[in-house]
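Only one chain is included here, represented as structure tokens and corresponding to the form predicted alone.
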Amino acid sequence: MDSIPAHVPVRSKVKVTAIPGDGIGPEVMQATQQVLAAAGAQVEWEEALAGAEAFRKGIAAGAPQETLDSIARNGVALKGPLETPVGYGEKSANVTLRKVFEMYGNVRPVRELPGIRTPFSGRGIDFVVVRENVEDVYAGIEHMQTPGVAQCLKIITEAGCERIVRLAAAVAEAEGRKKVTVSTKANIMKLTEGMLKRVGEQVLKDYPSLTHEHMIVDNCAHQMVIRPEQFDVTVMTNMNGDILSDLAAGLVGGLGVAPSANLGDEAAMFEAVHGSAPQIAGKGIANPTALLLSSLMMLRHIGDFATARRIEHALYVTLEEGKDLTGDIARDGEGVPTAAFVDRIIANLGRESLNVPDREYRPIALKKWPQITWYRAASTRELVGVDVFVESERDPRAISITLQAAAEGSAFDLTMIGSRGAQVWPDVGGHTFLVDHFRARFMFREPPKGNGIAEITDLLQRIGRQHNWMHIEKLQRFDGADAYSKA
């Protein structure tokens, strides 16, 4: 194995935000500042606090006033894993952050690493999932309907779609990718999921160089199993690139050693996204790889291109040479402890691994998005109907008969009651299973005059002397198509 050059510091140094995290998060950060302490990185860090301690403290959102200002000061945070409850109470740390941020764009390479044996070892998988950060279903805009009920509203616009595809594309030319790869599931969800596909196959006509797809994102998941070398950059809305993106590192040895960056406009935090392993906590066996791979991308954000090699080649040289590692990737499952693997990457730093491709990394173009409310003015918008979502106990054929008497004498007709997306009045044949949930779908018997919203307010009058209505959506046509789904 060949020397590499010396590290060539930068002028001066980078404040970046430390946010240890719960659990072994304490341990893997103070692991990975080892590391680029030696390797002559030019970081100066800032404590700052979230997850589990500032839940104790009663701070809902999981981070406090003083560590949205450090990042906010210094733009970059490294952050350890975050303990988040599952089912109840706060919010996700995580989500508070890159929600603060507007972190729009969450960048997963998953890269096979030398020594670390999986199933799918010397297949020379070699991509990076890009997914969207802040919208879908993760806007978190959840409301009960009934006490039996629940709805979550899923949010995509065209504007994230174009930030997280130009991203995608970015990351491809500052890593001389060749292909983009956007998976969606627009062959149901038309709108939302629909919406990336079309937006996505309209700005990578925007770059020649690279070549581009669209696939299902269920047969995403099957590709990625089945042939993972054809991927290079694959972008996915923010829920579908969270699965996958964690089925992907599954490839190449697990959450353990999957870094992944956050990116927005005026600010980028980079993290281990595995666990924070409670269980283990405390007893200096876990493993840093994940953070201080993450830690590179890192270093690459603030132009330190030397340096991250210089690291990464080391962590290479030991994973191969398969000496102090710890028993999560140990070859005869017996470990050590984490202060000597970090000892051992250290003491490899210098040299360079000959079995590991290199890759070029230049600075990701990221385009700067003005502060301004954005906003997609249509042609023609046309008011053509509301549902109405009410609760009852009664079957559609007796809702229906209330719902038209309510009707009666109003600017509407009743056209439609569903239950889960199927229609089950005028009846079509078939079974479906009832629940006290109804989409009644009302159509302005002739256009309204106005904006409609008197004969809206007239109909949910009328409806709520009989039925509990939860909320209504209006039935629109924007530049003379439907922009609503039908039953």
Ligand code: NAP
Second form
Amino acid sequence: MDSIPAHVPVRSKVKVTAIPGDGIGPEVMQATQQVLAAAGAQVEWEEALAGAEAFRKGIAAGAPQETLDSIARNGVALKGPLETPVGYGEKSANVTLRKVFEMYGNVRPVRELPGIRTPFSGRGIDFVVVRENVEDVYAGIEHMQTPGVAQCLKIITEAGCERIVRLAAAVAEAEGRKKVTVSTKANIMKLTEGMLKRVGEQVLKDYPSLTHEHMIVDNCAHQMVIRPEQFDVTVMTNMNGDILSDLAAGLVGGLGVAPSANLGDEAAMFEAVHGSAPQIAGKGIANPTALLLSSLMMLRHIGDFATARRIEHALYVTLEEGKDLTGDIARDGEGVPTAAFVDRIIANLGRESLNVPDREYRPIALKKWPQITWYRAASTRELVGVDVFVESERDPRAISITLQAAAEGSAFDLTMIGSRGAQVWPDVGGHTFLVDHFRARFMFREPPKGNGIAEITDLLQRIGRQHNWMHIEKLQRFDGADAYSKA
Ligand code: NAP
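Please supply the corresponding structure for the form predicted in complex with this ligand (the preceding block corresponds to the form predicted alone).
What follows is the entire complex, opening with the chain shown before.
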């Protein structure tokens, strides 16, 4: 082991909002703050509330205004886990914080840790998952279509894809990485997932030093397990990234040691991936590694690379030597309290691990996105039809007869009826299971003279006399290309 010179503070303290959170949150927060203080990190903490206590006080968003103000003022937060109410009305405080500050990028390093044995130890796993953090099905726009059929909208924007791909490229450049893998389900969801693929292909041309590849996300899950060392930086839409980043964390020791950053234009929030672990809360045995590693991402974010490196090596030496580890990672199963683990890390400050290759970190060059509504013009737009979603217990043939009758004298022809994406009329000989939810596709016989609204309203009135319809989708063509999926 070599020794690292103590960090020489070069500037004044940076104010950071500290949200201890719920369950084991206050314990791991205190442990992290202790290590940072001992290492001489130039941080001044401003403690703020969020999570269960906020909900108990009747704050429906899970975070009071003072907390939001503190993050807005400081622009940087370190956050403990927050309990999420499951299955009842209140929002997730985590989602509130990410959305209020539009922290669109979730960055999750996946790096083999010395002394943490997993089935993948020794493979040299070292990559970063960049997950889009605010769009996709996590927009939370859900509707019951019929009493037995639910729908959730998957919203993907070109702007959202561009900024997350550029963030992935910036992370790659900041860490001296060489490859960005855009991972999507574009083969099935050609418009939504396909948008990330297309934008990735376009945007990554601006980064000639980076190799770009596309990988279908299910294969990506497989490849992460089969050959995880091939990855460098991966970028995904929200739900795919949510699932695969947890899978990736499992490769290198699990959620208890997985750090993350939530990055946006106005604020950055660093947090452990794990939750509040209520079963072990208050016992003084929680492992603070994940929050400590998150705080190192935070130190690098505020430019204190030297302190981050010093703490990282002290942690690695501690893990390598295997003395005084918490129960979840202790090799002999005999864990020590959080406080003893922290003392050991502090005692190891200044020692250097030779087993972990040093990475040259530079600041992540985050582009600021303009505060305007993003608008992409199309040179031509055509309205060619409308999908009407109807509720019916009848069979597709019977529905087609009533819908064709409804369309008679309107501006439309009924061309197709689908059930959950599969065409069921005209009959194509499939064996589709039927529920009470159908998509009826009506195409304009001739292009509408005006905006088509009068024709659509007329059609809906006709359909409404016989069927309960839930919603409609206009079928459009932008720049001459169909802007809707086929059955
Ligand atoms: P969890 O809190 O991550 O805990 C699952 C288990 O993992 C714990 O019971 C514990 O296992 C182990 N564990 C997690 N972190 C640990 C640590 N630092 N040290 C030692 N062991 C650790 O997941 P959960 O039980 O599903 O979620 C609990 C609550 O946290 C929920 O309300 C959930 O919504 C919330 N949550 C919040 C966040 C966040 O704020 N970002 C993230 C995830 C979950 P053993 O019991 O085997 O020791």
